[in-house]
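Just one chain is shown here, as structure tokens, and it is the form predicted alone.
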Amino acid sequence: MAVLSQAQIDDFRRDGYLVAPDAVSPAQLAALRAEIAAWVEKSRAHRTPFGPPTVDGRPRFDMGTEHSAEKPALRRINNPSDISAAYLDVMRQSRMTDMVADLIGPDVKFHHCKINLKLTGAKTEVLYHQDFAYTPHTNDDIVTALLFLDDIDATNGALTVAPGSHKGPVYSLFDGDTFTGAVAPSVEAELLARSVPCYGPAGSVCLMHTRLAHGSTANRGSTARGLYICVYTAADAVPLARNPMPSLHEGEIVRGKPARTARLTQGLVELPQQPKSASFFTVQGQASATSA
């Protein structure tokens, strides 16, 4: 049975995003938050990004330059579903996954996941971009599900989105020959002028079309802002570029069945330059913590 109403599905198709409550059970949310607390505590003992390494050998945990043992700035956990039963369970078996199937199903495939974490005092921000420009596929039936691990409000660096931008162009993330991972400043200014914030209590999810332009500011509040971000595709959407964050579970069918064919709907697609550092924040000019 469908989890989303037809009105919610229509809103998603019109706006390119939908914020829905109760995407996970209270027990699932508690398990996710307990893992976060343990990882933040573990990061206090490290001065640079650390492991266990990802599939492609990069550090799994990344911190901002402001990180210290006294005030951690853990900002990214790459593919937590590879190392945590709690995160794997939510990726596979949650109302969040069912919601995605309502939008692009019935046959749904997992691509990758990550946690973007803004602890209090964190300087991390996300410059405007579209996810499709990082992960181009043969079609754009792709949903980024951003699960709220904390209550998100106007103070702690909420996601902001430009409604309807998924129906427009896929913007370049290059400045000349340099891959910046963000749209041009003039484009960002135009998108920001029509953007809206995504607020909600922990356990809510923002379901976002892969071509929707979005970003976020630093956390200026007194509470953390964490997002568990899972990327799902229709089973017949085939990648046109290497996964920027390879996972042990990449390509796993989480709803329905595998596709025998690839569905082609895209024209000319700009290929990204995949990050070799611990996270894409460095691509956008935000260095990782160092031992200096």
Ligand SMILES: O=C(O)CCC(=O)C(=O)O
Contents of the next structure:
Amino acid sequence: MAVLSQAQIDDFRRDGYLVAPDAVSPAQLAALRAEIAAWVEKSRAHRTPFGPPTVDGRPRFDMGTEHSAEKPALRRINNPSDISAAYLDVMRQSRMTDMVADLIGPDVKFHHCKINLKLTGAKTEVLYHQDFAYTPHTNDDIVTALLFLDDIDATNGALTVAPGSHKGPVYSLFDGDTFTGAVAPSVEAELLARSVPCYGPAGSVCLMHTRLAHGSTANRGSTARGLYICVYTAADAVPLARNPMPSLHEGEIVRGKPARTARLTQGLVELPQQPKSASFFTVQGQASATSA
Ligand SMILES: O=C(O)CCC(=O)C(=O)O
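Form predicted alone already given; the form predicted in complex with the named molecule follows:
Entire complex below, previous chain first.
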């Protein structure tokens, strides 16, 4: 049964994104937020990124350099659906998943997920990029669903997006031979000039086309900003690069059935470099906490 209206689907196709309210039930939202609170508490005992490790052996929890026991700066949890029943449930079984199926279904496959947290005082920012350049596939029927774990407004580091950029080029994330994980500064300036912010109450979701250019600034407000970010693809979109964040549930069909064929879109894609660190923030030049 369709959850999104035709007008919302048309908006997504035109703009490359859509913000919709009530993507999870109040009980689901409360369970997600309770996990976050517990993980933030746990991070106080750690000086450097920590486990339980991800499928490929990297730390699951990453903190910014400003992290301390008194003022935690936990900024990333990799594939929370691998370690939390609440996050797994929302990934598989929520209005958010139904909305994604309305956009790229009926057959939908899970790729990976993560939480990006900006606690108050956190310096974390996200430089402009398109997700497709990190996760190229045989076609671009791919949606990044960014679920708001907190109320997001003009003060706390909202996501900003460049409407319509999903119909333009896929920008390089390289500076010469160096993988920077971000578009060139001149491209970012041009994208920022035509960007709009995505605000909304906790429980809303921003559904973003994989080629939409986006980023976000640091949290300068007095409330935390958390996003639960799930990447879903059409079942017949097949990865052209190793998953930057492999998950126990990678490839799981969350709606419909598996594909027998891969659908190919013509074109050239630049292949990303795979991160070795706990999160892409380090690739974008923002070091993790150290014990020094
Ligand atoms: O955390 C954010 O503001 C943006 C997240 C994002 O761009 C990403 O993880 O690809």
